[in-house]
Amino acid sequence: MIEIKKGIPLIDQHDENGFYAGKFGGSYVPETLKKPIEDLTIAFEKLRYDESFLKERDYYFKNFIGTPTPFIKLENLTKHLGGANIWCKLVSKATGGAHKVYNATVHSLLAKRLGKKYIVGDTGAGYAGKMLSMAAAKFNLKCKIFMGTKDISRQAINCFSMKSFGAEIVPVDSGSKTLVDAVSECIRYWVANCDTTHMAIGSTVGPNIFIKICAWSTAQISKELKSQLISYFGSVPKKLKLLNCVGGGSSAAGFFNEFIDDENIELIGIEAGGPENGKHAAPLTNNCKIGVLHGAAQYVLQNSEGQIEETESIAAGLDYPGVSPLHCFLKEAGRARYTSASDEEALEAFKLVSRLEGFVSPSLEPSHAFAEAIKIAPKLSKDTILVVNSCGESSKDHNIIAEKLGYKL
């Protein structure tokens, strides 16, 4: 049985080669990237303890992102379902509407510290691209965003935002034309331009250093939540369950971070179960094999020959064949439980939560987590506290939702 080392941050639970549990993660990169990654690793490991950098980060978290984000009880949903009390960490109220802004801000600050004038990133749901282009504008960096053409079509609202912030969107028309292909093209671009350009991978995927930077950034979510729980309840509740959607896994890594050591708290990750055609984006739930994707070993959807399988999900931000090595590690250690919700369940959850709790209105990604809350809440005692991370707001998905529900905009 793999053990989690108590008192050690989740991102530091790896060995000297960057592997979690000895087999997840690492840095499978071409020779040309070893030096840039080594330089970035040295810089980040120094800056994460540097008082001036931390002061700068905290300033922009408060005055640019707008932290802390709200923590509210969903009284109408709780009454409707019965059973457990349902609460929400409303991360969607951060500047830009999603958790991706934490990672984008930190990467932009790193780029400035490293003397880079250009920054590139990937996006699926459009939020990582929107936030990076927003942060790049704030910190006077020139920005390119790689995005699959399928996602460009279904996430037009966020594409408009990226362009309005001055970013160049680079369409990716290969493969499934979604997030997995956008990440691949973004990394290829950085290989050729790493001397002048900083890369911000949009989730806790990729070579080890990018996983660490992203999860270190989003850990702000659980730091806030822990303080808010203590403020409201007097202490962290004993019967506490944290629910978060999982695609690449950045919001869930941040949401779980401060609670890893407390084994009384159940951590639940919800993947994309996909439509009724059998396709999905849920490697943890479906016991997929370990493979290497985007420079890291992880559970990944693949065929009998080891080739990456195409995924399908109504939620563009979850439409990814792999998953963060951090979540592979948490599953292997038995510290987190992973399940999935179908497209239909996510849509139904969106409808119910929006109707009962209009202030929340989750995007399709966290709607998967709400779907799980809706399933389990009625079966639990009233002294159980469920907290769902609503990590994105629904405006980007209005066209998709309207079409699925038969509405005309």
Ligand SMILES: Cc1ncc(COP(=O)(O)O)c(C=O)c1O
The other form holds:
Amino acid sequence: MIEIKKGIPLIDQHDENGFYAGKFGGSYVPETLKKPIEDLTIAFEKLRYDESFLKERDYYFKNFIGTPTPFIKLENLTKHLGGANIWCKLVSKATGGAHKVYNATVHSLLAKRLGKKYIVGDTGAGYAGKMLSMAAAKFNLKCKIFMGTKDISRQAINCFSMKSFGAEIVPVDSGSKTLVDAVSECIRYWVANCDTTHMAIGSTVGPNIFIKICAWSTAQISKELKSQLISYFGSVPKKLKLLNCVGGGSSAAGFFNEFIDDENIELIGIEAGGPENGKHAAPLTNNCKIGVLHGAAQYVLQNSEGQIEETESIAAGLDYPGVSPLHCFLKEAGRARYTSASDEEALEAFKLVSRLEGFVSPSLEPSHAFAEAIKIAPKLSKDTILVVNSCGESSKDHNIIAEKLGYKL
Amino acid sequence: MIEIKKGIPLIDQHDENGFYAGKFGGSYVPETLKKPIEDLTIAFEKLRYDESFLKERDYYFKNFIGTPTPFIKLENLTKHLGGANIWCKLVSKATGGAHKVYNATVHSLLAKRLGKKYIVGDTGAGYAGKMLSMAAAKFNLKCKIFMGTKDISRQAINCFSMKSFGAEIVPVDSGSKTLVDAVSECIRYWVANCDTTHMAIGSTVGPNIFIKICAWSTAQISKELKSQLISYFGSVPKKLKLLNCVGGGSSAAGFFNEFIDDENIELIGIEAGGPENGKHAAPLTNNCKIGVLHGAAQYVLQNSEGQIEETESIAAGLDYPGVSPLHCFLKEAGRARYTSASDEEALEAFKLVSRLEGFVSPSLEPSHAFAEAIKIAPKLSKDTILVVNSCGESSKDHNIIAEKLGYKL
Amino acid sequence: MTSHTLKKNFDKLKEKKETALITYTVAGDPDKETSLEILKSIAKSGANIIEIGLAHNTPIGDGKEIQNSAHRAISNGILVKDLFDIIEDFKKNYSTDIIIMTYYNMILQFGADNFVNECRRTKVSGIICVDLPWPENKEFAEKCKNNSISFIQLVAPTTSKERLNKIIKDSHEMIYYISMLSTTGGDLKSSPEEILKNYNDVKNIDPSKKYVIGFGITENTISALKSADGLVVGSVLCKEITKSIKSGQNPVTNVANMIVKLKNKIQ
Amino acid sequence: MTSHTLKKNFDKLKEKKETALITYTVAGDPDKETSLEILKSIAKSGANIIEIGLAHNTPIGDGKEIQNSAHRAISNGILVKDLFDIIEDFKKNYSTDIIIMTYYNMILQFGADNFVNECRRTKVSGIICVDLPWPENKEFAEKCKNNSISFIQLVAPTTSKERLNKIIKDSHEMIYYISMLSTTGGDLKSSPEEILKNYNDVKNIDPSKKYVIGFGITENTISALKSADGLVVGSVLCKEITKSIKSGQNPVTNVANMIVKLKNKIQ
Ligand SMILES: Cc1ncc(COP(=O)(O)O)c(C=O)c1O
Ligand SMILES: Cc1ncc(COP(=O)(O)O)c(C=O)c1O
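With the form predicted alone already on screen, would you show the form predicted together with the ligand?
Now the full complex is given, and it begins with the chain already shown.
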């Protein structure tokens, strides 16, 4: 049985080779990247304790990202469902509209410290790319974003933002034309340009150092949540459940981070179940085998040969065959529970939440988490607190949702 | 010469008939509306000093709207222009993406207090409608939004939001099919339904009480700015200029409000100059005659007969032939200066600001204010502080901008 | 003072125990000439008072039918001076009282004094200004009175008792009672009985004045309301013009036929 | 221990003062049978060592040309067992050393032991695993060695001195020197002189091992690099296959011709 070491941050639970629980993670990279990764690792391990760096980070988190994001009770939804109290961490209020801004900001600050003039990143939903372009524009870095052509067409608004921030979008037309291919292409680009260019992976995936930087960045979310819980309830409530969608897992890792040691608190990750009767993107829920994807060992959708399988989800940000080694670890340790919501359930959740709770307008990714909340809340006692991370804003999905729900625009 | 009474809020500068400077404003409404307006006036004048109401307002401002919005220095833009220091009040970070949320929230709270179950409003850019639908959904009010058909098609994202919040969008196909027609239709609807329905006018226009409620709501912006200025600079800087776009004028009124008495501070309102060689929407800049529009006397684009003229602006939110009596008053008193930026200048400003300052992504309305900042900053001393209110977020305009700037999406 | 003709007109109607039929059409709808012909045929068909609309392009009190008429008139280039031309022409052959109905900005831009002078010159009996309520209208109403023109106050179901007293006190001979919460041309929301009850409450404040009911009056509802001093039909006529144009018929005769029908229903 | 044939092969080349020409093509590209024919023609045309790719669909080290080949192979349903079939068939008639190049997940899912066993059974000389760097590869490299298979370490221009020492110490007879920062098939970013200088620095760490240079080697650049122990050409051949397919020509003969040309350039 795998044990989580108490008092040690989630991102430091790995062994000296970068493996969590001895089997998830690592750095399966081409030799060319060993040195840049080592450099980045050294730099990050120093900077994460460096006062001036932390001050800079906090300055931008506060003034540009606009932290803390609101923590609000969803009175109408709670009443409608008639069970647990449903709260929401409105992370979509962060500048740019999603949690991806934390990782993007930290990577841009790192790139500056590393003296890099170029930055590249992958994106699925387009948020990671939008945020990286946004931070890059601010910090004078030239930015290239790799994005699958399927995602480019379904997340056009975020592409608009990238262009307006002066980033170059590199369309990736191979494979499923989605996030998985974008990440591969981005890593390949870095292999060829790692001397001048910093790479930011958009989620808690990739070689271990990228997982660490990303989760360290999004951990801000649970830091805020913890102090907001204490300020509202006097202490962290006993009957507390945290719900977060899981694509790569950066949002969920950041949301769970501060609460790992408190075993009263149930941590629930919701993966993309895909269309009913179709493919999915839920490796944890569906007990996929461990494989190596993008430099890390993880549960991953693959065939018996080791070829990565195509996924399908209405939520571009969840449409990824792998999942963070951090979540594999939390699952293996029994600390978090993982389940999935279908495309249809996510859409219904979007509809209900939008109608009842105007100020929350979740994109399709967090709509998956709301779908689970809607499923379980009615069965739970009234003193249970569910907190859903609404980590993305719906406007990027307006065409998809409008079409599916029959809104004429 | 018109004098501004010191120590008296801008919204209370009117006489007993609701006229500012004896000639702007008033309540030119059909008799049917006299009573609802009187009721609303009495209720508002009581509630604006009511502790419990203020507490409620502050709660929602903080937790849902997410105040205070950031106040940030635009280092790159400042450096690029090489003159005055350019700062930005990032009001677009308010929930929903624009200042319109303040007025919408206050109106919804008022509607609840008044026991109304229905709420209606007008919208041009779609923000006023989006925000009203959003607040209405939260507060369980049934919501109808009047919107010109031209605006419906050019601001589709905001229409999506309205639909998802459960509001009904009533397309207005008369006249110029823009805001002016939407407001007319909205008032007409209220005439017929004022017994059950609360009306929220989306800007500081309309009968005086609506101007007052709206500016009272947006005044939050300058309250925040004042304390942010003091916290950054120790006191309100001497050489300070505030720049804000002016459509109806709610954003500018809210931005200027706390600074009216301090005559060191230059207040600059930027209207929509329209396409070069085309129509415009800038009654103050172009010395239009006083007329009565939507129940209030104001400078307004009209022909010699008194017919309201059609306007044209790339920014749907500025595409309005009239302007708030509050701004007519400030102009007449010499307290604020008004100018305009053309469509082309606004687009160029959008482009420059987005490229240099990733975190600011102004919609086309505040891009007009940035255009003026870009014009004047180079000529100003380095100790001058320009603060631009970036009161709207660009995503609603992504199709228009992408097309004009040749971004392929 | 105020309009002599209007007073006489109502006195005569009272003698004859007749309910005034008051029509509303828009000057310049569908064009200048035809709208004059319509006025004439209205007069010939038995209307007692004629309201003529001076169209404004941002009307905040009008329903769809009247908006359509106004839109046609403005599209065809109607000007304020055209309105007075039409009235002047009309008055050459007809003595029917003419009341102008418009929005305040039209008066303001023409100049209130000019406007009233033109009204006097062309023998206009009264003015209704949709968005110039009491007390905002005090000065202008005074100006009308000084020129022997009736300024016609409107009262609505929402008007408070206190306001009613003041408005009626300041009113000239004719008061316009809005039947219900609606823009012009809506469906009657209350029963005629209820409307008449409220109407009578208002009338009782000063029974010496004349009160006409408007908004929502159609072929179907008019006879139930005939106990009023007068009844205004507007949207019905504007709709008739629209229909005539669409079907290629003559609006002049169609409106005239409608007047005859309506007049019959209140006899 | 490790591959006897590979060692002998290099020894013989040394004797003859010949630079090893090492080819890379993908198993199953464009289909199983043709890829076997290509291997045979490569061997016949004078290549000294043959790398064969086991395609993976999320390759993070390959350039466009090799990705295209891999894509064709996967689309045509190539399986791991097909790879070994091809090698087994090839080895029936040819003794040229075969090195498998793949990604770690392919080995992992097949089972590392199974994979090495199959390699031994089919007389594979070595394995290159793109994303299994040192020290992550220690265990697997050991397994290879225990089965007389060379695990071929890669070193790159970014590899630190310290790492170089350790990697070379742990390496088997052959080391793959990546010429530049690039995925496979990029344009040479440095001059051949520079590359050779760095190459020699690396080689001097332990001159007893064999060092081959790969990445960016084309018809144009190969002769300038011929002082290396061996030179790998991959993208050039994959591109030749793509071109042949597109133009309806026979990839087998086209690749063979290319080999002859390349071989000539380093003689
Ligand atoms: C709004 C949103 N939520 C969730 C995700 C999924 O990523 P992760 O699981 O890394 O948070 C994405 C990815 O793009 C996203 O945009
Ligand atoms: C972003 C934005 N800015 C400005 C305006 C103009 O309105 P106002 O002048 O009332 O602020 C609008 C109106 O829709 C808007 O959406």
